[in-house]
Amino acid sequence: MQIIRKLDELNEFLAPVWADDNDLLAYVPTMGALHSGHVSLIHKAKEVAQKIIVSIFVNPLQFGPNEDLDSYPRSIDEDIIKLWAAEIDYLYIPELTEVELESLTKINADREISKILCGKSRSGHFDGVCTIVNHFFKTIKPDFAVFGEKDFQQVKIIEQMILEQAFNITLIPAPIFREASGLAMSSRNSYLDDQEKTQAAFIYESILKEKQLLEDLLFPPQEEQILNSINTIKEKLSNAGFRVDYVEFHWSRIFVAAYLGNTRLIDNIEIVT
């Protein structure tokens, strides 16, 4: 595994890959604090490409003024060990200054997709995601990019950005990777103690229990009953001690965002399989 920190080093190491049509490059963007879910993205990348590059960059552009940029979990030494074990080819840890970040081409997320779900409560979040991903796509020039479906709205936004910016990149969505309890793996789970992790698993449990009912209500669509089912999930979460941000139905999935204490947790499950 080659660790790269500078853009000129990136160009030097990737030039032979770009020049070889038999070496396909898959890119896994991360913000570090890696867990088994991230490793599952790498396994997905290895299914489609000969060379794998992972980036670690906590992107200030996607954090709001009252969000957890300063406290976001960072564990670079442990991350490097995990990536060695995962046998990737390149680890890119860019050192972008505030001035360099400000100079990046600003990319606005699709307005229709970004106005729902997390876009409603995290103003500018997806614009920040698109701006940095656009930059990495242009500098890394991958054939494939792997994104986890836990952030399914982000997947849809990046898909649209790839079309709008005419990137020759195939986005590979990877299924949500879960704890044994069902809790969707997330770097922010490190904010939770053991008791809170057990409690947090109730998010998945609550939407899983409504899955069959919602499937039965979709053909033909029974809007009032679907709304009742969504409200049932909200009520269960509120009664279990969560502060619900949203429970909504899009893209044949039910989406949940809820706070447990100060920790914001998201999850989704496909209803029509």
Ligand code: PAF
Second form
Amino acid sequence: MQIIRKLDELNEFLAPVWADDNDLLAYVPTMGALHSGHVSLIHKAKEVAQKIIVSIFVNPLQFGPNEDLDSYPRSIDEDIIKLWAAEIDYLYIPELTEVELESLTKINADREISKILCGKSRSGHFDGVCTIVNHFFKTIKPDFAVFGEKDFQQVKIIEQMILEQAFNITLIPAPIFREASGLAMSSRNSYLDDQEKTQAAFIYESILKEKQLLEDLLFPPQEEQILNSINTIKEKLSNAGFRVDYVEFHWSRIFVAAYLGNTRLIDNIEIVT
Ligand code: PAF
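Let me have the form predicted together with pantoate next, following on from the form predicted on its own.
First the chain shown before, then all remaining chains and molecules of the complex.
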């Protein structure tokens, strides 16, 4: 695994890959604090490409002023060990100065998709995501990019950005990777102690309990009952000590964002499979 910190090194290492039509390049963008969910993205990348590149960059542009940029988990040494074990080819860890945030081309996330769900409570978040991903797509020039479906709205927004910016990149969505308890894996789970982790698994459990009912209510759509079912999930979460940001139905999925203490957790489950 080559560890790359500078743009000119990136160009040097990737030039032969870009030049060889038999060497397809798959890219897994991350903000580090890697867990088994990230490793599952790497496995997905290996299904489609010969060369795998992972980036680690905690992107200040996607954090709001009162969000957790400063406390966001950083574990670069452990991350490097995990990536060695996952046998990737390149790890790109640019310094903050290397990326020059102020001079990046600003990309606005799709207006329709970014005004719902997390876009409502995290103003500017998806513009920050698109701006950095656009930058990395332009510098890394991958054939594929793998994004986890835990951030399903992000997947939709990046798909749209790929179309709008005419990137020749195929987005590969990867299913949510869960703890045995059902808790969706996330770097932010490191904010939770063991008891909170057990409690956090209730998000998945509460959606799963309504899944069958919701499936039955969809064809033909029975809007009032669907709303009741969504309200049931909200109520259960509130009663279990969560501060619910949203429970909503989009793209045939139920989406939940809820705070456990100061930790914002998100999850989603496909209702129509
Ligand atoms: O999903 C993430 O970890 C981030 O939003 C991403 C795609 C690495 C951009 O900073």
